[in-house]
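Starting off, we have a lone chain in the form predicted on its own, written out as structure tokens.
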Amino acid sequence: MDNIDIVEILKLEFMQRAIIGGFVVAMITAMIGVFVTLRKEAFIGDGISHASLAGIALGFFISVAPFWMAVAVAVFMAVGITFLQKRSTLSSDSIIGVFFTLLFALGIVIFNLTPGYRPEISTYLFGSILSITWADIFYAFGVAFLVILSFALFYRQFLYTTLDSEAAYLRNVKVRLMNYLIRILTAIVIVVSIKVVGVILVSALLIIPASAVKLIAKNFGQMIPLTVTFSIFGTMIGLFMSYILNLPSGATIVLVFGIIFMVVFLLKGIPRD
């Protein structure tokens, strides 16, 4: 504690790309959040990162890559909420509750069912981002390249369609198509996420941030790139601090978001006489 050498910390492999990929991911969970936390979407994040182990399970058990089935039942989940919800009695939150307390039971079964080699189920509750792989970055890269472009291709009819669905039809906006799209891409940006953090936590990356940044943010326009900054800032501290203090990394990063959040409502969250 003492005899800290960050230069000798740095030449950790291992911290290499856990920086790296926490950078990656820090980034597209702060640009989607903004979306997810003004369209007031919190328990979305929960219930899709939570019916993902169920993807995660299944790929283990039929010897699939653990990740594109986690993507394929997060998207399936996506959809599906967002099909029932314009075509049930139902509340969106009772759609959610559905679908994720099923398909999490389904992936811890599935987990217990599979045979040979099983993977500590902890690992992906809670995350560990210093054993995120070269493999795990690629594909941080790869989401990273795909919300990026969504966002130059129809940055404007997402903005429409979060701060007014209504007038947003009325401008020739496809609010159905624009809705579909940014739950899927939350659903791939949970799932590539869940190494960092895990799946119970995942959420707190998508909400924290851009929760915080809306106390102070004057405009819109300011709110991504603050975001972005916050949630790399604190992933970047977080991650330093579960190294050197020997800490659960995913829970620690989240700790420091909430600490930051604490400290920005303290300051601008009250109103004052």
Given for the second form:
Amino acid sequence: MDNIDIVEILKLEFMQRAIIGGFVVAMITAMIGVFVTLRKEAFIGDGISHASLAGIALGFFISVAPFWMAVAVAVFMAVGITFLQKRSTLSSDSIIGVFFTLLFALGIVIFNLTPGYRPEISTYLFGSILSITWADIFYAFGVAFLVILSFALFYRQFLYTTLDSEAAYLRNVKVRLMNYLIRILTAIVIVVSIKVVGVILVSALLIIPASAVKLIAKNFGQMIPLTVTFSIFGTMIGLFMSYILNLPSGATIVLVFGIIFMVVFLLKGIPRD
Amino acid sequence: MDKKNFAIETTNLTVSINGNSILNSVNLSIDTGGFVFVVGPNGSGKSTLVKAIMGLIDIDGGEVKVFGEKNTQKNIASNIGYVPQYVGLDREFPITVEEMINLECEDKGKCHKEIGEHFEYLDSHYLLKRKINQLSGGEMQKVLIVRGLVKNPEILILDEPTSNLDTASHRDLYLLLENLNERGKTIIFISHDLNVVNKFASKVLYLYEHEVVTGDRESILSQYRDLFDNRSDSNIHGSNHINYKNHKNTDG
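Would you mind giving the form predicted together with its partner chain, to go alongside the form predicted on its own above?
So here's everything in the complex, that chain up top.
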């Protein structure tokens, strides 16, 4: 491939949208993904993303903005899990498993009952970054602002709650509030990311970059910059590869993430005696 | 007596976990500037007691006061430093000792000076740049001790802090704690090591069968040894029981 091809690709408006949208989504999933990974909450991310399908479907069914309905369901799921974890004798995994499978099933049923125009369900299951709209990008920037603002205000509290919630409590950190805030941010980030990789693969954006960087980071200060770099780099490579090779964009991005992860894992993830 | 004479007071403190009674209507008071060892068999509720005092677990009933005020999070954060058993931390968390301790600091300049002094006391300043997964058990324990001291707390609670320390580090820790105690700090030290208690304790708080007995080392330790050899209710509740069950301060 020569430079002229790249220039031609960059002239395409849908590619411009995909690059901008992919960049923002890669950044915010990486930022929140650091905390999701270090809190060992990969399954929560997966659960919230699947459950949000019910919101999208409901939005189309009652003709109310699917994005906002998805946000509502995702936040409901995030808050519900956080609330029940403290109050139920069931394990977190069981609670999440029950919640997300029910809501995912509900989403599929509602999608099929929706009369008139509705997009293909596969758009939401597997994502389609090449069909991202300016409205999607607008929402992504809004969520990015929210995430950056939250990090600016609560970075120390997020980190301390994640590392050692008891010690955080003893330093007057509002641990319960921080737990809710991290989960709600995770839910909102997941919803804006669905257009890029779909509900089935979105947790890959949250988990893979942070997991790889965890293997090589010399300190926590490196975690967020390196994870964001990994995520943006992988998303752009995956985006261009999917366009050039005519492959599904979401799956291609996740495969690129997976290849980078495997290289890091083979180099750093296996202890050598 | 002025309420500030007590660093910690509990009134009818009752705690159960998953329906199992752990502490049953415990009343105790710990003098400001005291150095108290909390002892008792495994599962007797030593850690539960201090966690209830610090508000880290929900209580079923009763009241806890710190320097005469309710144990709100703000009050606890202002007055108590805590050294937990190190096992609770995720050792694979990608963070250095320095970053972890910095989380405690609000005034970093002042904080770093004191951190340096504490590490020097424990002969461990070389640990600052290491990631926590590169620390041995004893080194991690020292880091947690320093972290508990960062805010220069009036009360320091240590939960079995010597379990991973070598003999020299034991001695360094006790010198540090004695020094702090001489400067007016209240020290509460959980241990199940009878040798440690025998060597260093003056006042002992003993937990057994969901209840608390307090007294001087000699009187408590005679009971404690007995119970270790032959765990029998008659030893704690019988006629030769220390002059107080479930609420009395024999030397105070």
